[in-house]
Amino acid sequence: MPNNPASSAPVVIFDNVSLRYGETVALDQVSFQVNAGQTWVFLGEAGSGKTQMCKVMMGLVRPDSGRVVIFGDEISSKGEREMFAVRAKIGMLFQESALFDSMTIEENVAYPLENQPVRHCGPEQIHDRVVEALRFVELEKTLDKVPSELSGGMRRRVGIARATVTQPPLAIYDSPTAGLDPITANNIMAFIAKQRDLKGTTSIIVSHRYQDGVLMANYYYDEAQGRLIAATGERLASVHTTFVVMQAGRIVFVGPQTELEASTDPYVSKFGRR
């Protein structure tokens, strides 16, 4: 069984977060929250907020109203200093990546270790760490080399290292599978249920790919063969997996994978198979 499973000790709460760009609603009254071991699944069209949801939970953008509470702080009144120790158990995989240019995977991937005030850690640790992270992804073997020397599904499995090497309980993942070949996007997938049954991470996922939250809600990795199973019994409920769909920066859909398929609403049943 994973070494966390869902549990009801909250993670992330949102309550009525409200934020606006001018004229531009971002967020609208969203209210949800996330359990310890649970996976949770945003879906939507562009524009819908997703991202900017993300934002506010990092810390990176302030919401105009409402709270927001992350392992019991409330955070949406923090300064940025104040923010490290938050950030510090937070995982966050950016869209693209995200990964420095100019840095080695080692570089990059050490980043978060080096660079978090709360973490003290020697360059050896820091070293046996980053390697511990990239053999996790199966990409020990390009500590030495820099981003433009792999592949776009490399690049984002370098992405889930970084996000991870810190140990986060909660791990936020936006647009994980964006712009790659669906064989490449479902080893990412892999990699991300990997991390949430093996570690026990609490997973945010954002996705226009409805096939990504259907993999994490049937879907269990198995060490001992090293390679996703379907999920049956206990362990179908051990995966837990909540599919919530955005429109207009507000949440129109929350709930399982067979409500979201049964939906009639004609916006809702855009991103579920029927």
Contents of the next structure:
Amino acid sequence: MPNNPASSAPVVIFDNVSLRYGETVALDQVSFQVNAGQTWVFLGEAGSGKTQMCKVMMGLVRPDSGRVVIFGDEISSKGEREMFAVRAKIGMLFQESALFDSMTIEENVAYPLENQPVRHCGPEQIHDRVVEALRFVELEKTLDKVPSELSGGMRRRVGIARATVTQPPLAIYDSPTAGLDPITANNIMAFIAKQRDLKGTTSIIVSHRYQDGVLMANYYYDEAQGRLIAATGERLASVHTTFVVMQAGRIVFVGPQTELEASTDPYVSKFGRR
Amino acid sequence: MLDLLKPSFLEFQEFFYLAGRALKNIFRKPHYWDDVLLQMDVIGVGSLPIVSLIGAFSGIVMALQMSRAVAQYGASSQTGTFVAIVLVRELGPVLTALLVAGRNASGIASEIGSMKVTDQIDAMRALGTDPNQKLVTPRMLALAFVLPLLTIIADFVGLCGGFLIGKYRLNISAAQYWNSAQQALVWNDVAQGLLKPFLFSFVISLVGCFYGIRTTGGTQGVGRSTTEAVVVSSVWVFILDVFVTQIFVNM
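Alt. form predicted in complex with the partner chain, vs. the form predicted on its own above:
First the chain shown before, then all remaining chains and molecules of the complex.
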């Protein structure tokens, strides 16, 4: 088994992180700790601060107060240039994918390999790495297409390929299934679980769909069969998923699936229903 | 009153911060020369037809207007002198800059603005590039190189337009027209005729990038930034023009 949540080092630490835009509170004293190999699913209504939390984690937005520690590096005080080395360890799927629409799919996926100051591979290997990442999401035939030629679900898959082409130890997925039909959404989640289970990537998933979390918490990707299989016994521990519910920038619930489903809080229980 | 001025000052400060970073990035790695060349092609080669066309028409109109004005003093033969001075000193640089501002400040602002509202700017940062270095500096360098060239072309085509009027309407010989045009121009004229577009180029590219990068509010926001970029860069072209002209007139 590639990951062992019990004995692992902290990957992300949020310590009393607050962020506001004028009068609007985006994050209000948010604290949590994600360890290597874990899966965390953040739920919450629109505007509850989920996307802002992802951006703070990535160092794209500087919090007003509090500490953010990524792989042991305190990032809240780092300059933009120093951040590149930290960001190279994180893969991020943006809401609506944020693919560069003036570039081909190949150029999009190659972007982190070519531009990150940390060298992941030699220039001659870039093409192979890109093809491999695209094959992972079953899109290796779209190399020369541009993002506008692809459907929403395919763009999301290219986004996953771009986020994971460097094989980062931590991946953040911001609303991977937003605006997709249920079947496509399940496919996307299968690729996220595949990345977690085959590569041992610490996964942070932000979503408004409880089913996404249920999938991560109860299924694992089986390489031999090439699909998601319901986890039982020992396997269940490796897919163990922590659920977080956010409301108006605050964390109002942290715990496993069983606790979430048993919650009697009217706001929290809204997210624990399938 | 102070509260009213505060946002404008803040905007000014942010603009100079962006400009400063863009200039500093010229001397810092990595350099995106591909993007510089691409922008030169988009802005320079792309603007060539419209700039030549407008240059020709302004030369023709100048010659027509001047011929009537100077005819009162019996100096029709000196038409080339006036066309040359007005074009090289003033109309060439300003008209070209305004056209490029309308064409490319808007293009830059809408391109970068769309990238901003679809999170592509953040994605760029997430994937290891400084958007200022990747987007702003190449546009600034490209425009600083091509705008003086475009102006030279506009000046030349304008002089040719003036020549057509001189020859076929006013019956000035080719030798006389070109001689008077050439003699009219001194180094002072050429210097200000080239310094102006060089300075205007920074206004156009940086204002375009500035409004693009601070775009918020979806597609509507992109439209707003585009409009602001064209209006603000055009106004600053005129303001700078006054200052530069003032300096050269006193020299």
